[in-house]
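So this first bit is one chain, no partners, the form predicted alone, shown in structure tokens.
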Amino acid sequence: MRFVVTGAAGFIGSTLCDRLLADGHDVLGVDSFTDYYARRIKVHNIRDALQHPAFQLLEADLVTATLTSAVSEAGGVFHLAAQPGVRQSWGEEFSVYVRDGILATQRVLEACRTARVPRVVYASSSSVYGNAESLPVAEDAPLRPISPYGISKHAGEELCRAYGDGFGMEVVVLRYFTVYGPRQRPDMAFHRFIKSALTGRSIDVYGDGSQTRDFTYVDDAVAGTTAAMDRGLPGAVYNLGGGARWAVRDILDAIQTIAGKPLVLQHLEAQLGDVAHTAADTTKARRELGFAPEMDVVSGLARQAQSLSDRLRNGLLD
């Protein structure tokens, strides 16, 4: 089949690209290129998918381009791109979040209706639910985001909705609990903490590290992707959690043990938007998508910690 994937050349736009690949698959991948980190890091992480005969590159902002011929073959769509970053979304950066996630998925949603795409598959984040009221949050729990970037995916989702409503389109949403792995972002917090520990610089840590997260490995973030499109429910939204929740106090131990070395810390106060804790309830994903994580976290982290220590070594770290 052929797939067209947004985002592409991104963390986890990538990764699913190589799988999809690896699976058989045609792919188009697109991608802007924008400046939020370097692009040949953006370069480096589809260098594989590059070489693959089956594998095409557009490069083409989603919010000018002509896109419905470029998804008019698609046997699915896969909308990974948006401008990421919860901290920076504040101000006058919204208007990027705006364009990039909001306009963008209007425009991709307009093509597949136009080009009758038999499905499309849009990432969406735990942030749409901000300060959940219990934990692990389900799918049904109230969405009050707390950040910009939040509020951005949550009407992302509702674009979703009202063209599924609309025009009878098979669209399927989900929620994303802290992804990490190799080809991670350079503005992530494990990037940044294995990076500080790799080259002994000092690293700011935002809030006391009490803070929670559910962490997910990228390659099971990817099945779970590649799952929704073959599996799940029209209009059904999913979480995707690695069922692993931990502190971030305890993550920083467990990089210094990877790593051999210490990490010099610098706490400062936790940032606006951040959310206190995250906790998936993927009963849904399990039961529809038969979605089943298998990385346990310090075994993904060493992959990471190894991945950028390649990096580092090629000169590929900022």
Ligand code: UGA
Contents of the next structure:
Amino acid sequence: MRFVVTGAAGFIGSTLCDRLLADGHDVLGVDSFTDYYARRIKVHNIRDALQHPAFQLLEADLVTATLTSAVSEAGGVFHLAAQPGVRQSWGEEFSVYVRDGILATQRVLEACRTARVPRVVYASSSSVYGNAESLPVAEDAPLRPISPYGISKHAGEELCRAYGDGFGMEVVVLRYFTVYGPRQRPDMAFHRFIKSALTGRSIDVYGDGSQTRDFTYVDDAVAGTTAAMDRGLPGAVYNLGGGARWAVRDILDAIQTIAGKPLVLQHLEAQLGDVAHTAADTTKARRELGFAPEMDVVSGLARQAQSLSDRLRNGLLD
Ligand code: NAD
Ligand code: UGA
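Give me the form predicted together with the ligand now, not the form predicted alone.
Every chain and every other molecule in the complex is listed next, the one we just looked at coming first.
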């Protein structure tokens, strides 16, 4: 099968490409290498894929490129490209979220409609729930995002629904819960925490560290993503969460153990747009996708620390 992956050079997209290639598929990866973080990191993410004969990279901006021919032969499109990041989405930056999150999604859906692509899988986010009334949160809970980023993901979901309802397209929406592991984006917590631990710099902790997240290892998120392409129900929404809720302060303790030396913590104000807690009810994903996350957070953290320390040694990170 030939698949298109948007956001192919990013954290989750590049890991998805590697999985699809290993499973014997042809992959066309699309990415514009936005400057949210360094191009060399993204190039490194796809270095193995680029060596693979079944991989092709299209460096293109989804907002301006002609996409129909790129998606025309695809058995499915995984749409992961977007402007991510919760806390940075206020102020002038929001226009980037509208552009790369909402407009790009509409253009991908339009191209898939024109080219009659059999199925689209859209990467949404736990941030669409906002501060959920009860946890774990199921897919039919009210959506009240509290960050502009969450609103951009909600809008992306609604576009998927409208194209599905309006044109009979098969679109499956996935709500990822804070994904971590090798290649994690440099703005995200584990990356920042581990890097500071390795380099002896101080760690910014937002609030008192009691906030919790249902952290999800990237390979588990990717397994749920390929399962959604294979057997997700058209129009369905699925939570993909790792299955264990951790407080940020407990994560810091685990990193201290891995680093083998005390961390230097700097407590800052809680950040506007950050929800207090997340926890995914994955009953539906388990039942309909066979989703079964395997990685425990301590082992996953250790793998991310190993990969980050290799990247630091190779001069890939400042
Ligand atoms: P990432 O920034 O590492 O990857 C996104 C990629 O999309 C980047 O390589 C970027 O260059 C590309 N891109 C952005 N705009 C583009 C455009 N207009 N045209 C072409 N390429 C473009 O982010 P990630 O963490 O891998 O996230 C992937 C997706 O998953 C995003 O849609 C994000 O909202 C969603 N998500 C991520 C998490 C998480 O914890 N990482 C959680 C929930 C949802
Ligand atoms: C992550 C992703 O960045 C979003 O793209 C995604 O949509 C979201 O998950 C999701 O699940 O929907 P976030 O949960 O904020 O967002 O992930 P991290 O950046 O890893 O932060 C986790 C926690 O650590 C947050 O409570 C944050 O406040 C805290 N944190 C983060 C710090 O205390 N210090 C930091 O330097 C960074």
